[in-house]
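Coming up is one lone chain in structure tokens, specifically the form predicted on its own.
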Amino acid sequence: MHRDAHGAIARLFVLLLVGLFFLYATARPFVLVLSKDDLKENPPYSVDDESSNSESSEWEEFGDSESKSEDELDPGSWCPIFEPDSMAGASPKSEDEALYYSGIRKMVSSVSSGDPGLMEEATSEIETAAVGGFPHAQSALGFLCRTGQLREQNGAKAFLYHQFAADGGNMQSKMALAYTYLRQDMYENAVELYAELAEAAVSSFLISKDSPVIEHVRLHTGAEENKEALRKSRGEEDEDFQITEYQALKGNAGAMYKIGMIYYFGLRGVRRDHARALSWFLKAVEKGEPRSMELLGEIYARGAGVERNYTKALEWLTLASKQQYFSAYNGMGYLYVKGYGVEKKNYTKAKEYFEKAANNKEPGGHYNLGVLYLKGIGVKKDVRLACNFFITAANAGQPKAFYQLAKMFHTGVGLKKNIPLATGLYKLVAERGPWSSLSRWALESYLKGEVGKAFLLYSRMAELGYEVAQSNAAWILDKFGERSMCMGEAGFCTDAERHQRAHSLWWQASEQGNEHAALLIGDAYYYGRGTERDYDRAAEAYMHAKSQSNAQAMFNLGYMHEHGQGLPFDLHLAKRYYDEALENDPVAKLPVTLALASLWIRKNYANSFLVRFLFGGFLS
């Protein structure tokens, strides 16, 4: 999240701890805290006047339209290239669409094979489709302009192409535009886009239980590759996966459920496969595994890998609920609210099911009750009570509740209007949308050794505002150099182009709270790597990293004070920073001890030959 949105959150005083929402989109866990000042005195408990009705008409959660597939929620997705099995039988609907996907395939092949000629063909096809008005090609062209691939880097052109694409319904361009506005503190523009994106993301969530949080894996821990996280993400080659699969093949129902979950969501680096997930869930329920019953209800309700069948969905959810899986009541209530798989809508029955879920400590039940009271569906409208339900659900980490709280901050319904905070909350939810599949494909490519493909995908994701992708793309550039297959203005990136692009990516990540990125930016300015040496800007970056309790940044600030580089020459402040570095990281003991010895010599033998001999070079 942008630093000002972080600041808006930090200024809130503790009264109601709404919860921890670990989305791994930011460098640090997101904590939302509300105060009395945020709770609106008006409207009263019951809201029935005409103005409130028109205002709440925007709160469409249980709409009449059927839930959309991920392909419908993220039109123009690169899924046909990276998950072709899921798109079997689909064919381009127009010549421009065929050109677009041909261009994307060639672009991916170019960075895989190291053939710049393929990239030239790719950009030509994408441009042709874009000129023809195909919005998804315009989005890809915006990406090429933003990153300067076989053309001059041009943010203004990128913005224009993304605007055209967004007007044509491309959601990834809307993400790119929203992030662009956010970086410029244009919250009024950003919040509208993030609100739409978050709504689409929520539409992709499960209807009964919470979707698992799929962590965007960090490729590095700073200077080193994140071997432990990568080991756990090796897909079907992972030892833990193979053990679980072996147990499933031997008839272990719990293992069958776990394998089904891994394939359904594409967890642990495994390629998503709804057909295989369905097969494992069906095998598990034959052995009476109740969690699989609930997932089968989800699968039939969403039509994931099977033809959508709400009657079957209700049957499976009902069976799961009878096995004490109380989250299934949420899905059953949802079907009664929508009138799917039942004779007609029945709000009374829906409320009963939501209450059963809530009474059994299911956060989704609290969320769904909140929606009923917010909209007055089958109950008397009560915004205050709805807000309480959302807070309870959010406190348990329910992502849809964060979405509703964002809407309250956005519209001023139930909570005082706070556009920066609403923007930040929407962004967190939006980053769980179907376009986050880019992260799975990038990780899969990286683990196969296809570094160029991984860099391309992380670069696309970075443009959409994902901090972890910005960090991963920058790290690939620094770690692999030419092997990153970075494409520059006239072919593969020169050293200067790679340094500049890495610098830009690290800077964006640092804006979103990545302390390691801020440290690297400081180093770039201090040593003049990829940019002109600038001690003042180095100190500014180190201060940013220091504010996030980074011991290395504290040490560097101490050093700069000791030697008067970018900061006033001040031995007292230097000692304070050295001491803070040691307090925050015991590993700093040796360098801090040496630095303090240096300070002691400088203070006690200020004008001696020893000081001039040892430190003269620093002061000249």
Contents of the next structure:
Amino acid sequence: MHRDAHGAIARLFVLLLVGLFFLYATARPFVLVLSKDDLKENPPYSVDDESSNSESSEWEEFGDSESKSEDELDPGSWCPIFEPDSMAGASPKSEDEALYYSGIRKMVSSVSSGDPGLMEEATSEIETAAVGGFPHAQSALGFLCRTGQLREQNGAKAFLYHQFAADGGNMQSKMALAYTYLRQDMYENAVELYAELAEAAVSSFLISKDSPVIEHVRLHTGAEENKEALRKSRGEEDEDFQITEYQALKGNAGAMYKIGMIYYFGLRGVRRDHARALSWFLKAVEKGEPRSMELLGEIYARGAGVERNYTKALEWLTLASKQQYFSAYNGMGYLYVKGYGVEKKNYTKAKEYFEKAANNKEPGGHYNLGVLYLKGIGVKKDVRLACNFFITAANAGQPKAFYQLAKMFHTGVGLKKNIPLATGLYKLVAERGPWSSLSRWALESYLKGEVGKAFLLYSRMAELGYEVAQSNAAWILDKFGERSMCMGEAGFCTDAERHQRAHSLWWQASEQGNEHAALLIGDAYYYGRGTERDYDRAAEAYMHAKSQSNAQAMFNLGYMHEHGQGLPFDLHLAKRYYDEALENDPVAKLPVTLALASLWIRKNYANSFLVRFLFGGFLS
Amino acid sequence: MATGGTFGRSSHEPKYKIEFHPDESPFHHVEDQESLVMMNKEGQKYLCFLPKVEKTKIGKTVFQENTSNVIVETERRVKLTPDELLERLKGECLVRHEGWWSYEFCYQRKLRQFHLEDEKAVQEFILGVYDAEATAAFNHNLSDVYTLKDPRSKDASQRYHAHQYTNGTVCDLTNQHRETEVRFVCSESRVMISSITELSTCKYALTVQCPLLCEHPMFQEETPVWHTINCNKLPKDYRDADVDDSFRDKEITTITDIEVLSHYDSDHYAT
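For comparison with the form predicted on its own, produce the structure of the form predicted in complex with its partner chain.
Full assembly next; the chain just shown is listed first.
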């Protein structure tokens, strides 16, 4: 019995490693390596029960809280500026709020029209609101201080403003603070904040299925614009979208569902529109399209664009399940657990439904079963089993499962306490929270050619710790220069200011695993772009990139050894680096072959005329 | 000289924290310390003092120009030299695994590179044996400051203290003995090897992070310092315009004339 358990565990974390590797490949590098130590040895039941009894009341899933609207989850968000239709009719609740939004509006206009005067007005309005204790204005001021817009860059002031804003309930400031703590390796502080943020994020997720990955689109590959990714994000102007829309109009149920999804989540650059989504889904269900039925169930359960109606939700979900659409069982189980839209709670039925989903490879089912076993709802509490379920669900990319696992690492229940790991997992989840709409707006602006707005939004996200945003913001600075509408200490950014900001952003991105960033920092020093030429620092930066297996960096290091730039002249090492470059990236074959050839000539015909002729001119 | 490897995150970011002081023991600020009046959501006001500015850049240039004077002076002031501070490492060995190779560094003894297979070392090379003479000769010239350039900013660099390890296994490519420069840097984290790199064929540089070295002021330049923001509660009827004047007055009067203050609330502290 014991050996079986061991075998099962071993298999499970091979699964986990494989699964997480998948996540690693799709998401930006966050490599989780779980070892046997992480899975706690199973102590007798009673111990677990006692220690986690007090905690189970904190654990939200299936708790009594009603799901909050996005506005409540991310107060002070800039939604009214960027999605004015969705907030139509909401009047400011106080003078400070009015000032705040006016300030933000002016801030955004100033970067789209390129008017520093407007920015000054904006900052003074925001400051006034902040002095009045309005937390969201304090958050905005924190942003202005950290990035140094029309003021000196000041990390301490930024920290102070964010602290007050966070205390006042601003979630974005919490993100900024958590990220600051993370960078300072202050995990104890970071984990608390990220836990809170992740919890808020989770409550905004769908009940039954995983939201389609709202990708944070990377604007660039290497130094060039990523035309592919951008093409796919052009929203309603995109060809693919128009084709699908055409098909939907012609009565294709699958296409109707697709369009509905796009409007519901605001995918591919299309602005979210719950009303339109609803109408498309209704049309699709007339044709018996099961996925749309499930979504309708979701919509009625959440009250997204309609009045909440659990009975209808259950109806739609049941219909979907009758069509062998197993994901719907998740929603149904949920309703039975909470007792919504049914006569009374029925845990046995809930468990049945979740099992149905799980047995049919629906990750939501595994997740939900995990929760049942974790809290002992309708089953005997079994933290071990819950953990296994979560791991399976996490493998399938369920962010809520990551959340539960993070909690386990955080509290040390079911998994060995590991604060840094918990922090990392929480962060992954937190970054999918409602504040990630900033990403949508930024992309929209960029595609419309409003680079200034895009840069502003990416800068804000960068402050919140999003690696993709850091990389995007830095890339915009490098690529667009003045057109980025970067605001410096005294008006538009000078060249030096732009370089310094790009540099700092690249560095932050590189800390979070972006190996390309370190390469770019090296290039800036090597070519003297925006800073003095410094071969020593270039070499250091390339070394950093090399340690992240960046082939170009390896090649550059080889070159520098070959020519004694910033590194000692050493042909052996040069060859070694060239070889390494080729090993790491077969695409490098041509340049490496040429480089090796030149090395060979230099080595074997060191003093010949040919060498002096070829390299005498090239040596710098 | 480039050393590569990964730079610890913490070694460059200033660490911020906020302290809210209770009414009974408010924070006493220093002259020209910048302050901000902050209000929280409930309307409670605070006077927050920002940490004295961390402009190390200026300090750095001075440092580099007058190195010999500065070093001699501080050597006198500080009780221990770098070598004395590092004495506590005597007898200790550190290990680092880097892919195929593993490295074991024993302080003032030797540095070896080996490949671990089933917990046994196969393929072993000695990268250098501690050479007291070479080290002394290297460090003799007090005006030489050895720093690692940090690409994080064009001014940032980290000073290191070096020991020379020579007479290692002979190198096929150069027909010379392998040698290593062991560099000790200050870092708040625990003692560990932060990187090993090959400067040129069979000449290595091993960087050791060492909190012990942080006690020496010359090596402290790059360590993360706690930048504390100190906040004192303010009375609700507090007016911003009065800040400088009122505080200055209170400072003087409180010390000398306590009776006069009887009409003030206990909240009105000098800070």
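Each form is matched to the other, and the largest set of C-alpha atoms that superpose within 1.5 Å is called the rigid core. These numbers come from a predicted model, not from an experiment. Positions refer to the first chain, counted from 1.
A.B. asks: Single out the hinge among E515, N330, S439, R501, thinking of the two rigid parts turning against each other between the two forms.
C.D. replies: For the motion between the two forms, the hinge residue: E515.
A.B. asks: Give the rotation angle, in whole degrees, of the smaller rigid part relative to the larger one between the two forms, based on C-alpha superpositions.
C.D. replies: Between the forms, the smaller part turns 16 degrees against the larger.
A.B. asks: How much does the C-alpha of G566 move between the two forms, in Å, given a rigid core overlay?
C.D. replies: Its C-alpha position differs by 4.3 Å.
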